[in-house]
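The data below hold one chain only, encoded as structure tokens and taken in the form predicted on its own.
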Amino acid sequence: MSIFNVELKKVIDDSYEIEIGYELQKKLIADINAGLGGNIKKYVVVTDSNVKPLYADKILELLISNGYKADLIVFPAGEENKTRKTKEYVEDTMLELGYRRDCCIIAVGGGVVTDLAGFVAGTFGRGIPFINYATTLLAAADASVGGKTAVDTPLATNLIGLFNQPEKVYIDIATWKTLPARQISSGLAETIKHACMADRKFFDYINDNMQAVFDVDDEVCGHIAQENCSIKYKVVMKDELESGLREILNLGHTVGRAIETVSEYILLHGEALAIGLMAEVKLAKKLGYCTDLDETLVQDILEKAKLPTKIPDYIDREKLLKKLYTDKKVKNGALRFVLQKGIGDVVSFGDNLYAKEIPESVAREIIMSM
């Protein structure tokens, strides 16, 4: 019997850039002509059924002006449509197309299409390169920013996947005219997020501007969307593969993507997140980390954003707490939350541990209190 060592050391530089702007198509067609896929002639749109009239279809035809082979593949808008059986169209339609490892796929839209054409992008021809185009505030806020792409499962969100990174993220801005209220809302509730685990002012700046965000304010809204990438940025950097720190970014999340699922997607993204930090404030404020107040800032701030704050009646409680357990913090059969400390902090647990073991006995006490 023998053995051979295989040696296989790898040194990434996966950095890239985030372009913060307004009605961006054409520098992201620049960008192309000027080398950001590299000597790649030909590009894939993928998009949803909302967003295709309103910004893939003018990507598509700048690309084609510009000399560069081009296809539109669009699949139906939802996050019930982020599954396994779209990233199977998506990939036997390229196929289909002639498309193999010499392409590059541009992801127009919010969380779903960034999360599912990232994944798509990791398996194609065992990798090809792929560009976010961000087109709502949640994907600016989370979804089009750090590497996580993913589908759902009936089971739970976003466990299988890979972090696959983007030759570059473009956020415009101006397409957040064209968002209704309520999707508004939903990216809010990421950026309270960041604030209630990172930036005590930054809260103080969302709470004070917050019909500025819904009026879309370029100002307000330029800064909204530096910070959140600042924050999720500082966090991604140090922890690009999730082996401890950026677990704070699941804050609000053990509770919030399973309402998210039991609901069966009638709540969208943001608003399950906004009933989930409430959970997660409450019980931080059971464990010493938060206070009354504490408590009471982060649920007025919430409803300020038009989002939901207690568990709806239509949600099975018992369905819940069994839907926790799919939460990709439990380790070992064992529920783990993130934990905030007062406003703009997390809690740490101990070297690189940002989550605690919770008794199911005590997760049951805050949701039935809900």
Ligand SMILES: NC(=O)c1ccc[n+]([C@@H]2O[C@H](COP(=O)([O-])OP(=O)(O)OC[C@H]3O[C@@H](n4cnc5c(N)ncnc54)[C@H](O)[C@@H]3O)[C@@H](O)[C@H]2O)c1
Given for the second form:
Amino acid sequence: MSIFNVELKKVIDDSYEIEIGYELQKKLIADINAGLGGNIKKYVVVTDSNVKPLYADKILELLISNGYKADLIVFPAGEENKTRKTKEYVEDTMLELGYRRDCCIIAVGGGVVTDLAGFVAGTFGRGIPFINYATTLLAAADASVGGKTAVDTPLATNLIGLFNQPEKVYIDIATWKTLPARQISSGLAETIKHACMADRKFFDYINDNMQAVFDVDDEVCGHIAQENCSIKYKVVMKDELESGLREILNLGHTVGRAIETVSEYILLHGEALAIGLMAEVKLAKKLGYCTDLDETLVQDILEKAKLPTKIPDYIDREKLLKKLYTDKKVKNGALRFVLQKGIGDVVSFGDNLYAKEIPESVAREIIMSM
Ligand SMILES: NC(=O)c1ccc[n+]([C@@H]2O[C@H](COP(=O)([O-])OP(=O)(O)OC[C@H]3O[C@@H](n4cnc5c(N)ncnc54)[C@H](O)[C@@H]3O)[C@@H](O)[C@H]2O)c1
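What I would like now is the form predicted together with the ligand, since the data block earlier showed the form predicted on its own; can you produce it?
Below, the chain from earlier opens the complete complex, with every other chain and molecule after it.
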């Protein structure tokens, strides 16, 4: 017998642009005409039932009128549809419509659409390109940028997926004008998370301009979108595959993701995250990394953003504690948390180590107190 060595070293350039602006549909088509996505002539616009009439129909129309083969695939809006079943539906519809490897997906919508469509693109025909056209503050702040794609499972959110970078991301702030206020609040949660972990000045800016975000003021929302990308990308460019530093983007998510699932998606992602941020600042205070004032500041800004800061009564605390163990930071069966240090920083626990092992008894104490 012999051993055959397969040499497959790769040098990959996954760089891409994020364009922040207003009404970017025509810009998207101009970019495609100018060669974004290579010479591809076939486009599948993936969207949800709410975004279809608002923004996706227009993009489809522009693609067709510019001479491309294009189709729209729509699935029902809502986190409960970010599933393998919906992924299968999108894939089978693409196959039935005759799409093969020579096509590109354009995801038009919030984080549910960009997560799901990016995952489809990663596995369809072993990988096709995709473009994100983000239409929620939450997708702009987090979901559509960074290259994490996934679907949920009955056990927990985002457990099955891929790191897959888009060709380009469009953040169309004009689309936030049709977002219900509850969705603006949800997006503000990821924005506040960024400020808590990385930038005190940004924290104060959000606090001072909260109403302007709800009013979708051009200048304030432009600044918010810019800061979110800048904070997230400083992290992602150093640690794309979450081997250390990228874990800091998980601030608030250990408890947040668990509550989101236990609530059976009654709570929006950002609402669950807000409760998670509150739990984790309490934990940081207990361990001496935050003060009473830091906790009050986090609570006040979340309340100002019309976000919940307490665990709702209908959440079974024991179920929630158990659910914490589905978190991807769990190592050797132990819970691990990212902890903020004051406002605008996180605690480093050693070389490229940003999550700390926390005994269940301590996590229990925090959860039972909320
Ligand atoms: N990949 C990542 O790194 C990452 C990061 C954070 C969150 N996420 C994921 O993002 C998802 C949450 O994102 P989301 O809050 O955007 O959810 P979403 O896509 O469900 O959008 C929220 C709601 O707003 C509607 N909508 C979207 N754009 C609209 C617009 N412009 N006007 C009116 N209605 C509009 C949608 O139809 C939906 O009902 C979760 O699945 C979460 O896990 C992913």
